[in-house]
Amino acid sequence: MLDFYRQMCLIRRFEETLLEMFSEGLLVGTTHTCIGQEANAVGVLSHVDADLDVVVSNHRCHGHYIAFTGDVSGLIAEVMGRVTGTCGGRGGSQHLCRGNFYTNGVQGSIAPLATGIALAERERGAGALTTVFLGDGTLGQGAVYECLNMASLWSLPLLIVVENNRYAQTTPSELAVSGSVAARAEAFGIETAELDTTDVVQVHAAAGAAASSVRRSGRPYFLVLNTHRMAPHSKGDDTRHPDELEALREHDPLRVLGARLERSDRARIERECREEIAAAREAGEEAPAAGAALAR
């Protein structure tokens, strides 16, 4: 628990940092927080192997690329355009690439990416592990509906988790979303399970379970995580009532987790994350801009 709690804490930790950076002009484009989600992250990855098995995620990405990888130096020196960065300062913060993990911000364009690389993985015959984040609003897109179709027909190793959040940005998902999230999966006859939950424990252990579940049969599965965002969609685009807003406090993965660990232990972990990203920063800054050191 103290481990899930430090991944968790430096994924909260970097995400304020950003939201900090934008509003001081220091980062390249724009910037998708996932505050409020960092249990499914954590929780997750925790079941994949970086060296084998392949992450696939989208727009809100920073808390699946850090439990993945645990590069927070690249990361940061990324999204502030630097040569240091994950992918030289030219990805910026939608569009990473590193080792086996991967993300676009065009929502439609991940699950054909992942079932791709699934496809892949099993006729290499290496035992791999596909995963991709889906977030509610990204079911819009029809061909989320052809990928599930061919994964199953197929029967590809592919791991599906749909990080429900309840908005589309600023729509709620029942303005949007019809229906149950986890019979459209059901539908193609992919077995399927679904969290209300932001406990990082009760994520890990249905993770595992799911994770389990493709290895072993190497069929897809439909993990539906329904959970919260915590701050706004990209920086301040945030409609919510503040009662809303407040509400969610109760449901705050770190406040979850840490109410079971020693004072002690949470202080010291908080430390090291705040210090760790500290320096990362103090890096980025320090590093060379990518468009200046194209020009030379």
Second form
Amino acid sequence: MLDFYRQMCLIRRFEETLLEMFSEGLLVGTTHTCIGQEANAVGVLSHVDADLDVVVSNHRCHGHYIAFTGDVSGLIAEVMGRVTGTCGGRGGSQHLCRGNFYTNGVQGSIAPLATGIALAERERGAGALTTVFLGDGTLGQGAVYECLNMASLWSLPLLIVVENNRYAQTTPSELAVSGSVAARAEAFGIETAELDTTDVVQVHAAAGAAASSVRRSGRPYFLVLNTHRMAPHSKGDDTRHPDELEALREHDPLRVLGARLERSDRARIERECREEIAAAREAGEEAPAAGAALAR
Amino acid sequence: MRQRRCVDELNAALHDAFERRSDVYLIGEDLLDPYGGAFKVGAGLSSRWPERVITTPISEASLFGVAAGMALRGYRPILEIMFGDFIALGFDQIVNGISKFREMYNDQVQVPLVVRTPMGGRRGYGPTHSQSLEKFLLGVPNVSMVAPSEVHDVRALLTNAIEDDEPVFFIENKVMYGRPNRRPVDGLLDGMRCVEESGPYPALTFSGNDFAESSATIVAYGGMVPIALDAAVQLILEHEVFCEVVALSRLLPLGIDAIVESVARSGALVTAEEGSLTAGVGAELTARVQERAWGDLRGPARRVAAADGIIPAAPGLEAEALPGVMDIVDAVLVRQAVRAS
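To test you: the structure above is the form predicted on its own. What is the structure of the form predicted together with its partner chain?
Let's see the whole complex now, leading with the same chain.
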């Protein structure tokens, strides 16, 4: 539990730092934080082996990246546009690759990529699990359904995680997602589970069952995690009422788990995360900027 | 030696690749024997290697990404898209994935996939099954586009594409499939002298007067190559006008060395493509050749292409829309008139 808290805290502090740096004008471009959703990244990816398994993520990928790689210094340098960044500054916040971790920035386009990766890993036969993270907004993309079909037809070892944070940018899911999310996958003959919690312990348990099922059966699995995004879609573009955002605070995964921890443990972990992020930021600031065009 | 049809040579290249490498897969629709794909290029593969021929649902929007995912993980997928027109369904994967991964991920990955797809008309398939959409790929960085013609070693070209570490779009002209793969013998083809570049995707340059000074350089690829050669012969026989024909096999990255060398002897450029005119391959060729060989050109280049419109189904209407021998002859004669004046 302490490690879950530490990982979630690290992700939270990382993204808060990014938002601070944006507001200070120190970063350009865009970013998509998963503040409020950290339990999903940590709970799911505690079941994967970074040397064997593959993760494919989306625009809201920092939590997945940190939970999978632990590499905050590479990620902050990437967002800062430094040569020491994960992709040397070429990708930025949402186009990352490190080892067995891949992200891309177009909604739904990662589903085919993950399907192909799972097919490759099925052929290799080393037992790798491929996990792909989608959002409720992505359910509007047709490619997702093509991939559910192929993953089921071809028995691919693919864990599809839908993080349903109930908003696609500013559009509530009532205006974008009809019917049942879970039934979408059930219609393709894919085993499905749905969870309505931000408790990392519960997410961890459900994801463990899902990952075991994929590894055991070689079949895809569709895990719907109903969650809450406590921060804007990207930065400063939250159109929700402050009362709604205030009400979400009770779902804060750090608060939910933190209530079960010793106060001293929490304080120590939070301090350590602050220090780790501060050191990563400092290293990023000292690293050379990528690209010579602005240095002239 | 009896010349085999181009489709048989392509089929042989696939069988070669499957024998040579265990990481090669064929992915696409209706691939299984006895059908073996809509144009039979993959015939026999699924019988010999059933586990490496994956017949798919009709899901082009995703199939490009599926191939990319396999390629990222160390395989060499060959994606067959049944008609080139259907690449439109895959453009997100092409532009935002396949084209980007290597560079965007800071050269940590390779995407060694081949997309094979037939393009071209003259078969009466109508507006959505007859197009030549190469120009849409021409604007995509970090990919190769190879478009063999019946005078290229099509078996070698496909083999080289499969061995290529970059993504390759391999454009197969539909009419070419059934025609013999005619190769120059002792540097001669149809009575014309021919020189072939070195490298994996060579251009061939043809001359009817042994590379002496000529009236124009006609640049073509794919299904327009035999038409350009016919035009060159007709210009000799009926007008006593000698041209060179450069048959490109690679459109991306677009190398123009053979064209520039030829233009130095001819002083005029005519491009011929089956795709529609505006923003086409000829436009890009013209810009590049004029940048490098302005001093050799006597006048503006001329582009022969399909009309900017649909390719109708009725044979008579289709023939009106697509460029033919006479369009090339006329374009050269216009240049010839400039030279005479």
